[in-house]
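Take a look at this one chain, the form predicted alone, written out in structure tokens.
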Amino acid sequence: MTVSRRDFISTAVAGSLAVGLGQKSEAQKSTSSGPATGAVGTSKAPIIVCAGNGYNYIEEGYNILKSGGDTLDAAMRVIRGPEDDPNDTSVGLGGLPNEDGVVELDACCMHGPTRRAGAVGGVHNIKNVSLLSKAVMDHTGHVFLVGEGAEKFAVAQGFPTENLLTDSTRKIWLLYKETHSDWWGPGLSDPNWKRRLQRGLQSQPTKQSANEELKLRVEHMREVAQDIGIPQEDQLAAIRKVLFPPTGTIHCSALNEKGEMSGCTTTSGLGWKIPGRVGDSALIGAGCYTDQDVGSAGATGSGEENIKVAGAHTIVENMRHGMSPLDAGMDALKRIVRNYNGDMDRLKFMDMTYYILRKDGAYAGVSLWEGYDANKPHKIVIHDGQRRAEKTVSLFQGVSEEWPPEFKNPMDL
């Protein structure tokens, strides 16, 4: 019997643990739903749209637009909020690190009025890589700088260097290493060496045995979390981040009363990623694309899948050819589905959200699934004089599942 990772957790853990790790609804009850009601509308400029984690900062960005400020400055003000927030583990300071324990950041921006762009990838020690991407645009003849070169350029431009791994994210990384690495944690010479045996899992578990295995694993991880110094009230959230490596990004697009547009995207990427991995957020045309004549779009979610369809560029080009923001976004999502020939056994393990703004003020938020969790739907934040968060229109009903799955039946491969 194949036991999905989500079924494993939601069945095995009751009470506070179930609340802490989160539970999925039946994600695949329907996989062919058409567009439903959600974040679709047309508004009068100025208007600014962003991902959900920009809700607390969009007011400041809108005020810049309202006062006649530059569209890219307005969008940058929004996404700098999460970058500066050590409690937002998706971007900037406090972002979850790669598997080596290093916070590695990506960003890009496009300035519609001057038709310029800038991008950086794989950057260490620089908190506001969104501003760094703008510096590449403003102060070089290049578009994209990466790694050590991008950091040296940042220092030359006066950006402060700092350790972006907070005490909280450092401890979560240690929990990841000690419970998922072969060589971190108690060795044979340690009096507690037997604790490592609790990490062993059956290769073909039944649902009942899987439940018991998860209980043992979570109990073990809580012991390790306690030893590391993770506060008891934060342990379950930390365990979830270790078991299910999260993605995290913020995009923002802005339109002023002159019809000028800009967009930008920033991220710390996939938690525990292989060092050097760059996702879609740094890639102009994938994580962000703005065309002054047409509109702007950006993305959060499964970066690798978005790169393969050049999602943001696809959406803007669709609008250029007459599609509405909703239809343009849905078409990009369907291209992801087409790449897997509609195979729901694989599509259920990915998700994508697009944030779309057309030059006339029409906007849409679309997503592959309704959310990562039944209680946390995907949302797009809009400010056109009124700040609000609206649920995206999803291609499929239900919620996506985590990747990689915890258990897999070899007969299904």
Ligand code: ASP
Second form
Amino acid sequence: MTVSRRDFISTAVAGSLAVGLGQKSEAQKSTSSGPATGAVGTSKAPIIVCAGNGYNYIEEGYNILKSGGDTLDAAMRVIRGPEDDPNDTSVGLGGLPNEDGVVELDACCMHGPTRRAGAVGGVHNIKNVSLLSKAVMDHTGHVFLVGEGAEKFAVAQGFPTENLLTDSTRKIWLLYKETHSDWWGPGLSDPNWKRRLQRGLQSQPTKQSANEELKLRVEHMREVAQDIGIPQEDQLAAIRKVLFPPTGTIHCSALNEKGEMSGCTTTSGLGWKIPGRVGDSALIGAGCYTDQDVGSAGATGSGEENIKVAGAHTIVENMRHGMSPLDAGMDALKRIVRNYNGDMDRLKFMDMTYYILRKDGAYAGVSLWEGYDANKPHKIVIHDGQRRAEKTVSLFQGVSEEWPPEFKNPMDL
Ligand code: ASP
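Would you mind giving the form predicted in complex with this ligand, to go alongside the form predicted alone above?
Following is the full complex, with the preceding chain placed first.
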């Protein structure tokens, strides 16, 4: 059942920002009791929820649950879909690589029935890092393996090694390399973050001069893309990926009829990241957290921000203390907002989506913004006998902007 509550939330948030985040507005205080629209529902086991890119695979996961299978096996079945898909550039095979052109993967999982966890970070050459995180859980006395050690362990466990860069992502990476985008320099949380606004622009940029400069840059990039051999119809999409490094990940949480729960998250992380950067998806408590006495949660979006609020764990703990899935998720999002003292000049550049499932089958999908793009709202996919994708409830109205901010979002990219 979907409950309509979005309007109320948006008003509440506008109120909270208007009064500053140090104080609570009346609206903010009462966020837990009004109507809003979006993915908020109650259902019953078996139920499985995941990020939007799991839509084509969730049926298989649901069937495992339905036939009495293990909850982590069900979640893994969903997650393997995008990992195996060379056209999903956010996960596994065909994920966008790091700065050096190497696909570097993160994943973690939690198995509720046995209260165990496994995680891997910065892994090369192994496509199914979700399964690898499970292998760490099943076959070691550790929880978290990274880099070379994780890859050696994978080989020992019989995982095939393969080059995860496809011809298409290799060419996009070449375009990135040849046109010098990078992640070096102050990030959004640095007090000097505004220096970044000036980079690439001459003196004080006006909206017009920035657009003019963007046009020239895109023209130049088109020439480079042509030389590299990127097909004409793919050039703008490739340029967009280079200018605005995309994110993308998949999380899945599952609940069976016995009340058992598990969760798993996997990603190739931020495109063009600095080699060695590990995001939230590898971190138990940030990208995924499951306690089947309470519920399970996972995240996609700005990994750095999610790490700082230990998002998935925060949400599960909030539910433990009585919050609904919606309120628990909204609270985690507000912690991100609090980390920036409500500075919308910076918050507009980040986004975060949480997928939340409580042990009684209640669920919610929440996000900081409505989407990256007005035509592509953030969604949570649910299967409880009926497969559906529902728009998340967003804390802020509108869509996030692209980071880095050298240029405004190009209208035609
Ligand atoms: N959270 C992922 C990371 O930071 C990226 C994403 O979900 O889009 O690596």
